[in-house]
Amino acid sequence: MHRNTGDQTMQQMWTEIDAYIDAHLIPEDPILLQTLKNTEDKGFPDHLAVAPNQGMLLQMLIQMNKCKRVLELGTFAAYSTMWLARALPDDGYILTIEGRDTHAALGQENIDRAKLPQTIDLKVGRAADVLKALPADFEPFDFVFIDADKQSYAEYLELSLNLSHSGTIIVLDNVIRAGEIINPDNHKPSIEGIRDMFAALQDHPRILSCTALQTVGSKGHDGFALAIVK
């Protein structure tokens, strides 16, 4: 999509405001900085990671709800994984799933370097296959963060609900895509997948309440959906 000068000016302002927020409200954390640096040193783009102020939001949601068990779909370099882990007690547990071998190797390296007290279990494979292979008596999760392939979001939502309990929080990232979800000419699998997710969330019998919020910032114009399990 061609961006005009106005769009670029807006993006610059959004990025600068995120930097202002980060400077005031997001403490520097050596583990997070180390993770970003190693990701960059290995030649991977940081645009696939959550923005720091959004990472802090995830941390706060976990803290507010005193979560101990977290499921993450889409590890990439494990930057968001670090944010999720920071909020957990030392005996907390994260299952994070990554579909790409190269990303999983980088994520595992960053996890190993971080030496966090929490248990972080990184599994490689298609998230749906990994989740379906979990034992039937697998203890449910308190918090789910979905940031993987968008065409599978509706499927991931259902699988996450099967691994949830009453009160589990589910957060799905990148659900606005600069407004492309309402572009009638866009039929990309990723966009159709997000539309399927919205349709699935609507009046879902197993969801107590849900919403979606648009965001602007260093990551452009996007947003996330939030749901609480009934």
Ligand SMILES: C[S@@+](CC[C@H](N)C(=O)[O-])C[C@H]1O[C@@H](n2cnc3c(N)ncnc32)[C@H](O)[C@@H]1O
The other form holds:
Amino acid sequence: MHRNTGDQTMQQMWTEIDAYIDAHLIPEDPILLQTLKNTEDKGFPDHLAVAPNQGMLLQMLIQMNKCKRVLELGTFAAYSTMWLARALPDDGYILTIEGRDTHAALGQENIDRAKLPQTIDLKVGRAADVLKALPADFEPFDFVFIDADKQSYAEYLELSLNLSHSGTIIVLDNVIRAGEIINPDNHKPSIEGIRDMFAALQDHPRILSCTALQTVGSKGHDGFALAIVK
Ligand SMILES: C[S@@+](CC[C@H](N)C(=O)[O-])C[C@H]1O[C@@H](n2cnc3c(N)ncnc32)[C@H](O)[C@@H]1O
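Rather than the form predicted alone that you just supplied, could I have the structure of the form predicted in complex with this ligand?
Whole complex next, starting from this chain.
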């Protein structure tokens, strides 16, 4: 939506408040810091990754539900992957999928450097193709974090449901897009994709409960959807 000076002032305040939250509630973690630094050193944009306080929310959702198997769509530099792994027991497993070779190489490098005890399996390819190629008896996931191309979110939801069990938690990131989802003039594939996802979630027979929350912070005005599988 249209940005003006007032929006910039608000953004500055949201960023400062996120810094305040992080300073108080998000412990410094050398592995997470190293991941961010390596990403910046290699010249990749930092805005693609979740904010630290969002990463902590993912970690807490996993801890609350004692999840062991996690699926992530959209690895980028594996910053969110580190948060997901941090929440798991040592024998936890993450399948993370990245479509862009350069991002996957960076993500793999960051995963290798972290030397975490959990198994982190980074697969390169279009997320939908990788998921469809998994064996039919693939053990279901306890937690799914969807953060790849927005135009495919409705498809990712269905594919994730095929790999879920009763109680699996599904988080879909960036579903508000500074309010563009309610801008009737915006027909970008990414925005239409999110609208399709909302329509798919509505009264879905395999969803026990779901919601979406708007957020503001260092990453602007956005939000996430949260669903529990029936
Ligand atoms: C927002 S970034 C992910 C950020 C990461 N989850 C984090 O918070 O640190 C989205 C990623 O999805 C990848 N992506 C886009 N389309 C994809 C697709 N069809 N299949 C797999 N990955 C895709 C992009 O290359 C990009 O690296």
